[in-house]
Amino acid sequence: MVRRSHPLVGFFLLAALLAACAKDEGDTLDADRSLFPLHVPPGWPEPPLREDNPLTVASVKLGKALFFDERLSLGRGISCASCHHPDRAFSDTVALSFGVHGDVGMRNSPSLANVAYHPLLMRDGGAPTLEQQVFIPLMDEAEMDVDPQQVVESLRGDPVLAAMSMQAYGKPLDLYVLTRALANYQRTLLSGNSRYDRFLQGDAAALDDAEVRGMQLFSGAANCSVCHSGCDLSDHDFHNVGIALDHADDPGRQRITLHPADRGKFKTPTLRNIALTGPYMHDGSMATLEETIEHFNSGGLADPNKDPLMTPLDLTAQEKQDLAAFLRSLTDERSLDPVP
């Protein structure tokens, strides 16, 4: 004889199972409006963030999706991963970027990695935040070219984005939006996982002889970490390091400041990941990281700016090729980026 469930039975078992999607859902927008778990490296300091622009697990996804996306040049064919691929520390593999009408910009594409930690954006500092830096690529005519209020508004009919604006900020797609997002990604590609990271913490065999001979040059006869210091191996501040001796194209931090003192001054770079970040320099004139090692080892161009600490090294070729070996050790063992 077969047993009929009595109807409530069904009733209450689909309610039970709504119950339980509902839940589920509800726990993953409680996890997306949560603070991402930003990976600082052992020993780093937090990196300063804004209190205007929550570090999200909704804001860093939406960030990541808007990086990837070409409608921010209005579907020419560019966004910001196409000069600052995941793959090579998030910089570009040419010296000079090529934007959406085929021109090249004015400047080489930096890394990205561990930019939250800047207090100025820009080879010039031109830019005092990540949420205005922005507007710099979308804007520039040699690059994406495009009304801000253009790309937002062609990117509001998204479904997929309206929602994860929604579910990040409370508010549909806009340039405050869009602003914070990309900010809120950049600030996760944090480098710090390095051979050189494991050594500093104990592990003695994670550098070769070569590697530690380069490591005691960078710090002392090289006088690399006057300049490269601190957890990026960068002092963040403007140096004229001898590139050029004309200035008229490009007058580097004076474009900002307007002060002759700082003319032919760019950002320290991080060394960080720079066996991937080549061609080198703010013009990306020098192709490889041996070309660029004797040029501070000859002590640069006679520019009047010049930085008085740039003088010739006079280092040995096994001592200019264990520079080297150091460098390349600076390489992270796992991805910059943390959002899947």
Ligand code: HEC
Contents of the next structure:
Amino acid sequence: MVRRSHPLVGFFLLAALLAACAKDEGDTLDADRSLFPLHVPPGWPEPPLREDNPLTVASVKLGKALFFDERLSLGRGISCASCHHPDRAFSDTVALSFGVHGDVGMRNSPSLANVAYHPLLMRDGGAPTLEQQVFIPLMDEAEMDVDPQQVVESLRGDPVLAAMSMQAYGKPLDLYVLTRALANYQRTLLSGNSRYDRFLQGDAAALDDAEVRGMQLFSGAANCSVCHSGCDLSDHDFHNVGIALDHADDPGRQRITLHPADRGKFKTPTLRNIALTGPYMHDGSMATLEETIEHFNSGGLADPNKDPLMTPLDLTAQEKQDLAAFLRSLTDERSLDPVP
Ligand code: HEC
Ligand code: HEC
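Moving from the form predicted on its own, what structure would you give for the form predicted in complex with the named molecule?
Once more the chain from above appears, this time first in line as the rest of the complex follows.
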């Protein structure tokens, strides 16, 4: 026999259940709208954040989901992570990366470690914010080659992303949400937990003798730290270091400023995780760290715009090895991605 309860009991139960759900939802909403607990490495300044895009837990979670989603290339198998892979400090392993059509772009994919600190994005500084930068890989023919509007329309039907978008920005997924969420996820990719950092914090055993000698050269006689300065080991400024003879294919910073004096200047890359991010330089033209050290040792190719610091260094074989050893100590000992 089927026992029937009074119809009102069911109604009250349902009402109670709905109320409980609403409460839970409200709680997670509040928790996710809270600020993301960014673990800034000891002694570092806080990265500059944007008032118009608060770094909330929900925005970072959504940004991470989008960063790894191949649907951003409309099902053609490429996500942001294809060229910015977590195992490679968010760079990749090739000189020039392949896009959706199988052809390569103009430049080497840089690490995204500490991009939160860059005043200008791209190797030529052509993108003023991480939010605006998102349009470049989406629309570049050699990268994702999509219509960004079509991408958000195709993702909007996904119930998981829809819920995440409401939580993060209180509106359905659109370009406003997509660009802000991706920017915020990338702001959390901090790297400052290498053996070098432990050494700076007082653990004298964190570096061996060769690495310490390399570190002294780096910030002493070899002048590297003039440009590779500060916590990100980059001044984030633009220099011509004599990589190419002719900049016809890629004028670098001049592409943006149009000043002839900026021809062949590129942004100083971070040296953090450098052992993982080869091939090197804007064009991926150097395969090994030894080649890059040899380049700086030689003073670089002749160029009217070359930085005056680029003079031959006359390093001994031992000094070159020490510098390489130091550079290899800059690999982070933790995951750069703090999002579970
Ligand atoms: C096909 C490979 C490829 C894909 C896919 C790709 N990128 Fe990149 N990314 C690059 C290359 C190459 C550069 C350097 C380009 C330049 O400086 O002109 C770059 C540069 C960047 C930079 C600037 C870093 C700096 O040091 O200034 C950011 C930020 C970035 N990408 C984020 C993204 C995001 C977000 C996505 C997904 C929406 C994405 N990328 C997809 C290859 C790729
Ligand atoms: C005048 C400023 C300057 C000085 C001095 C300098 N660098 Fe650089 N370094 C740069 C710039 C700019 C690039 C990027 C060039 C490009 O993309 O073509 C670079 C690139 C590199 C790279 C490749 C990074 C990558 O991700 O592709 C390494 C490694 C490197 N430098 C190490 C050193 C070492 C070691 C020294 C000292 C011996 C040194 N640098 C001195 C500005 C400088």
